[in-house]
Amino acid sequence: MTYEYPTEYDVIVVGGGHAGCEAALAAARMGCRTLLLTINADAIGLMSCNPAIGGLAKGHLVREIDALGGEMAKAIDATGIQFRQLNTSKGPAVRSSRAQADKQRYRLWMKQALESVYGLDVKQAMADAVLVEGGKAVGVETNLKVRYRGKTVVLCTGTFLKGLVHIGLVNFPAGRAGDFPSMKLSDSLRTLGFTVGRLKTGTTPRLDGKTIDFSRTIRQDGDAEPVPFSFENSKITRPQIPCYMTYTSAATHAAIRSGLSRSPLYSGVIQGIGPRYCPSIEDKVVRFSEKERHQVFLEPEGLSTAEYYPNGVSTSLPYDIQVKMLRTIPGLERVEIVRPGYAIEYDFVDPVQLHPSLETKIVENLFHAGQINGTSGYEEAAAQGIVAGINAAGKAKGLPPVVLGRAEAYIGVLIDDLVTKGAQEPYRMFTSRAEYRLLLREDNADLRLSDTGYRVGLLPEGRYRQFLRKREGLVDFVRRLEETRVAHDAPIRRLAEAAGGGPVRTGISYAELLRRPEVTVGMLLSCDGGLAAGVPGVAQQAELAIKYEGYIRRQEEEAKKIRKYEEMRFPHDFPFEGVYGLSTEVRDKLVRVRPASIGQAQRIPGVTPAAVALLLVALKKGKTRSR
């Protein structure tokens, strides 16, 4: 006997991960009642793999999530033990932050923030199938044959679909290890009529510190004063711990080399495809055998546990020759593993079955976000999730969905990657990804998304405030700038010839001496006490914007001639198969993807120049045939 739950939901939201929790909160925060269904209610926000957030345009994206008005970024600022900005000697475009978390206290973090929303609803059950009627998505049922109505579905799954752990010669089935598995979800979805792929991904074992030698490690601190994610906090206060480097040898090769028969990923245990970009321990000493080591970073989990994370060794491989390996490595000889690490298969769909606001095209009101969508990365889930969240929330509502373009953020590249594209392999996000790189910075977060975070009622309106007295802040500190000159006597002009550029002409003003390389705004506030003044935090965006400001133009103008094409949009029935004159490969990937529109259509591998031109013509004239 079926029972139907008698509250109906705006929102229901599958998974308590990175992409649900900032699912469910964009929802419930933007006055949705909903619910948030997950396997496990103490493993929300539980980092599965490596205890830290951000990196290379992984930081980029947390930004982005903050500006919107998401949780990850203060997650990580109230539970970050060690923070370090990336590429510091590098341009603007590619800098980015990263902190270690207290892998608990974060989890517990996110658990209050979802439990302190209210209209919504945080439940422990497994959903078994969506309900769909009449080509719409009404709900799920759960394996306690609860039957949950909601007007929409937000899937985030993770790697619980069919999930399957791998030690050695070793599987189970699991979500992760100690959780269970969806086992029927995705088989809800083929009958539904989507395409499910099959990948797979890999954990490092956790050691235990008591047992690990520091001295024979390299210590390596953070920075001395921690940058917060979140524009909303101004400085990071928690204590801060070291991390440790040590390198794999000869040894440890040999060791790896000895298990490779009992591995699943050479034994053809392991169907799924792997990440390409954090291959195993076992895949990079058999890809790259002419290395003679690999780095091994020793990152705490936390301020009240023993338990390391070795990033750089995740493995598949049997337990005793893990240990056999890890006791090669330097400082780890009389190591002790806590977890083994291990390799784990699941299931995902193929994301070009989504719109781009992450609505599947098969079925109304339903949305996917996270590793159901091919990617990898708690950020990359997090910036899907609260993607998801805001058009479930409009969808129930009745408004327009909200999409980000690649101009825009790093979360509309990431998304059109994936609905334009497909996925492979486990998809990462890299700044090499992203063709605006100068316009889509750190930094600049908050000025590229708050507007768009506010409009659709998530950025709340304290921080829309504090975001335009930042933005005036900015404008008229750059004013200043411009209009500032420089005397004969300036104290400045001393400064900036001993940086080493020629004589400083009198009368020129502060942007154009900024313009310099050898001059920073930092030397001219210790020079001009008087330019201090105003909104704090913009000086070195004002810096930013004057050094770059002819690249930062030039891009700009790129992105303007390219929004042109995304403004051309497709029918929702336009009949791709029967457009004149187009080849047999490039009409079947039109069809696979249906894009939205000629600049999607232009960025489907393998859709060539002429292509997009008999698109153009069929889209302005109307000229099709029939197959």
Second form
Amino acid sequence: MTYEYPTEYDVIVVGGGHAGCEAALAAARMGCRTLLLTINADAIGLMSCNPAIGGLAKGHLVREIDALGGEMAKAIDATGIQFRQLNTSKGPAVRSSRAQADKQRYRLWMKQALESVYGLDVKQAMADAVLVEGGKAVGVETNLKVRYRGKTVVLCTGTFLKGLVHIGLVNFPAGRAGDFPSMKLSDSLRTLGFTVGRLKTGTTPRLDGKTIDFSRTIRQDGDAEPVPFSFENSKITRPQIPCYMTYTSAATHAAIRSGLSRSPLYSGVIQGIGPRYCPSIEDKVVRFSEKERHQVFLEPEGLSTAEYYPNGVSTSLPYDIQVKMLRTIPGLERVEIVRPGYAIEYDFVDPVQLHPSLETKIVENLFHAGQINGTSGYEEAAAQGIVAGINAAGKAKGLPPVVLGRAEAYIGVLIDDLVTKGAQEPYRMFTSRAEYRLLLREDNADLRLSDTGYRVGLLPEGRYRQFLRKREGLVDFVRRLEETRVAHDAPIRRLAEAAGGGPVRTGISYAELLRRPEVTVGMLLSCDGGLAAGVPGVAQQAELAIKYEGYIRRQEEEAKKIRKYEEMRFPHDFPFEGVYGLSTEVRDKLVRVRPASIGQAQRIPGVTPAAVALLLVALKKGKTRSR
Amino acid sequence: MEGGRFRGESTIVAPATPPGAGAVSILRLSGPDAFPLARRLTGVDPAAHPPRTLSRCGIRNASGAEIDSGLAVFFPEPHSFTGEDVVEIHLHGNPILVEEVAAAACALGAVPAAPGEFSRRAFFNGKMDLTQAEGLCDLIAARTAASARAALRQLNGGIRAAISPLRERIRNLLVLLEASIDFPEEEGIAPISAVELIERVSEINGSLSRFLESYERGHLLRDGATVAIAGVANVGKSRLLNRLLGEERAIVTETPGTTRDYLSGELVLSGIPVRLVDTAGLRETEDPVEREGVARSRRIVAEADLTLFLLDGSRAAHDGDRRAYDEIASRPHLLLLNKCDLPPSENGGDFHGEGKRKTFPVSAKTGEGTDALLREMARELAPEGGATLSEAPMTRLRHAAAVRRAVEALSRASRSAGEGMSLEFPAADVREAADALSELTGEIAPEEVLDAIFSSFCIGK
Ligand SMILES: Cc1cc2nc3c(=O)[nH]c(=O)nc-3n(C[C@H](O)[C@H](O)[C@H](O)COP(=O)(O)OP(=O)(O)OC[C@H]3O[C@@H](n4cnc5c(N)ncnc54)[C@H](O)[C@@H]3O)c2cc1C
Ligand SMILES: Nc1nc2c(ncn2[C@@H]2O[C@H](COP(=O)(O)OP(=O)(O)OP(=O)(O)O)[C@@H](O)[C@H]2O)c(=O)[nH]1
Ligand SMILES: [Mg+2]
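Complement to the form predicted on its own: the form predicted together with the partner chain:
Once more the chain from above appears, this time first in line as the rest of the complex follows.
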């Protein structure tokens, strides 16, 4: 007997992982009656793998989520135990933040964030099927035969769909080690017409800290001045703890090789495709056999646990080999494993079946976000989660979808890549995926996205007002740099000349001075007390805007040119099948992706400029015909 | 297009030979119905006939009456010019017959080809890239054998062949940069150093610049060159024109101000089609007709690729000569001392616009010195160097602009790296350079470029 749950929701989110949490919070904060269903209410916001948030290009995503009004940045600021800026030597646009999280505290923070929103119900339940009526999603049915009705449904099921864990040649179904898998939902999706594929990922063993000899490792502290992720925080005050570094050795590699015959990867048991950029240790040893050692970072899993995460030795080798291999590593000679490393295979749904809003093309009112779309990583998941949440809420309220552009946000790049190119392997964000990288910096995420966050009703009033003050402060500061002239007795002259470069002419503006490679805004501030920027972060941002003006302007112009093609939109029912002159392969690609615009069509691999020209002709013809 | 079949929704028809009477005219059909249509028109069954060989046939009009006896040849897709099924019907060269058969084809469902339609289909079907399509266009329009050769090399993919390895090198450099940026030092990827970046950029830019030099001659091969003859009245400009053209083109008299309007003739200089223009003598005058002539002369000179400036070597130069010379001194020019058959009284010593200039004694009357002059003109127009004749030279401004954009972007990369800017900035430049070269071969082609190219085709190509 099925039980029809009496409440009708606006938005039902399935999955309490990183995507699901952001989606549910966004929808509820936008005023929608929201339900979050998850298999295990103790595992909400749990980090399945590395206890860390951010990293190269991922830090950018976190700040964008924050600028839109999301939770991830605030959660890590509140529970981070070691903060670091990465790539500081490589330049302002690719500089990224990363922080070690206290895994349990992070999860509890997320759970509490959900619990503190009125109109958001969290329930422990396993969804088995999406309910569809007349081509539209109307709710979900759980394994207890409960039917929850909702105007929209967002699936954020992560690695759980038909999850299969491998440790050596032993394997068993699980959503991740220690959690139930979701065995039925992906069949429901397949029946609805979705293309379901299989991917694989893996994680490291977790180690008992009291069995590690840290004296044989290299201590690594975080930044002396930890920089918060969220634009609303100015300081991190909690005490920071160190990580440690060690290396594998020839003995480690020998141990690994001795276990390859029982590796599920090398014996062909695992069918799913794993991420190339995040190889297991056995993969590294086999593929880069000339390398004598690999780095291993020992990262604490939290303040109230002794577990350590040995970053760099993700493995699905048999348990005995894991023990043998680890004990060859300096500092780990007597180590005890708390949880073994493992690989997991799981179902994902082809993301080209999504609109750029993350609504599926096959079933209206159904949205997919997170690892179900073939991505990997918490930040990638959360980024999609917030967009799916915004758009599901918008759909329930009858608002048009929010789609971020490639020149506007990494989130835009991420989603556009997914819906245009699909996922042949787990998709991770890289800065090189963004053609307008110089525009998409961590420091200006708020400038890029606060307006959108506020407009959709997600970024709170107070935050938005704080942002407006900052933006005004920035404009004002830049103007002052442009207008202030260097007096002939100004101390900055001596300082700038001492830093190298030619003599400083009297009367040039601070802005001109700042364009010299060796001059920094810090030098100006130290020499001219009256200059102080007032709002934090503004001086550095102004410096970037001025120093790299030429580059930034060129990318802005390029982005504007491209925008034209994004605005040439295909009607929903555009007959790609019948476009005059297309070759069969190109037509098949277009029919598969059904691009929303000429711009998106151009980015589909294999769609030639000639084909694009034909599409333009067809698009124009269609317009004149309908007129 | 990855060997994909181009699917025209229509079958097009047009004469492939120029209009007018000749021994033979060819009518071409392309599209899904080309074969069945041809069968109705010629009675030959394409399926029963070997492809790409001629077969004799009777040719019928719309009402089925036999109107000519000719030949038909079938090119099954994809091995045809357009990549579709193509038929060529050879008729006797009477425009009325061609007209009648084309009308018959249309009555059976074919449509007349739009300008450039055959080539457009070939391009869309991946039979040629953008530079090849341009090459085809230029091959048909070529005015000299050398121009035709250059166009042919382009049609055969010469530009792509020259550009592809360079683009590959740029791409490899970009890959290095991106790897340096996107992977932390901890993972053991040594970031590319500024020195290495600058070195690689300068190598690539060297090759690009050499290729760019080929444009100087390449564009002249395609567009031809204009050489103006200038100087004050009566120095012998018109007579020199006649001499160089080898025909009595212009009126020559002893009266100053004989030439009122400009006149031109064609000649070929080391393969380059040259338009030689005689102008009205540059002088101040009250005569409104002559004034207009002088104004036109100035315009011609301003646009010419080269100016031959004439002095009358048999008399001392005067202020009028100097004023006239000042007008052209900053333009590319040669200084000629005409009438060298007469006793000399001027050596052109005061006339050297930019730096010391060689003077060329010539006689329009006897032809003395004209061989040396022609050789020098050829050298001035198309300097040595650039692409050797075995490569395809760049022939269009579009090509040069794209390569220049790449060169500039790469130079910027080098400069920024030298100034110690972080890698993400040079990376942006290197990416732009790669894009610029992709645009050149049409892998990224804004639709305007395509439109411009295809609208310059004429029917039947
Ligand atoms: C073993 C392993 C290794 C990993 N390695 C890496 C790595 O190296 N690098 C990296 O970047 N990322 C890695 N990750 C990925 C990272 O954990 C995920 O990308 C991220 O957590 C995905 O977030 P999500 O919200 O999409 O899904 P998850 O965080 O997986 O959350 C899914 C949620 O959905 C719930 N759920 C699932 N099905 C149902 C259902 N039917 N009904 C109700 N609730 C349901 C689950 O209970 C869970 O709460 C790894 C993950 C695992 C498991
Ligand atoms: N001896 C001699 N006479 C020449 C030579 N070239 C031109 N003349 C004579 O010079 C006179 C002017 O020649 P044109 O060719 O008409 O001179 P122009 O420069 O065209 O004069 P305008 O058209 O009036 O500007 C004619 O009488 C020519 O025969 C030359 O090389 N030797
Ligand atoms: Mg004359």
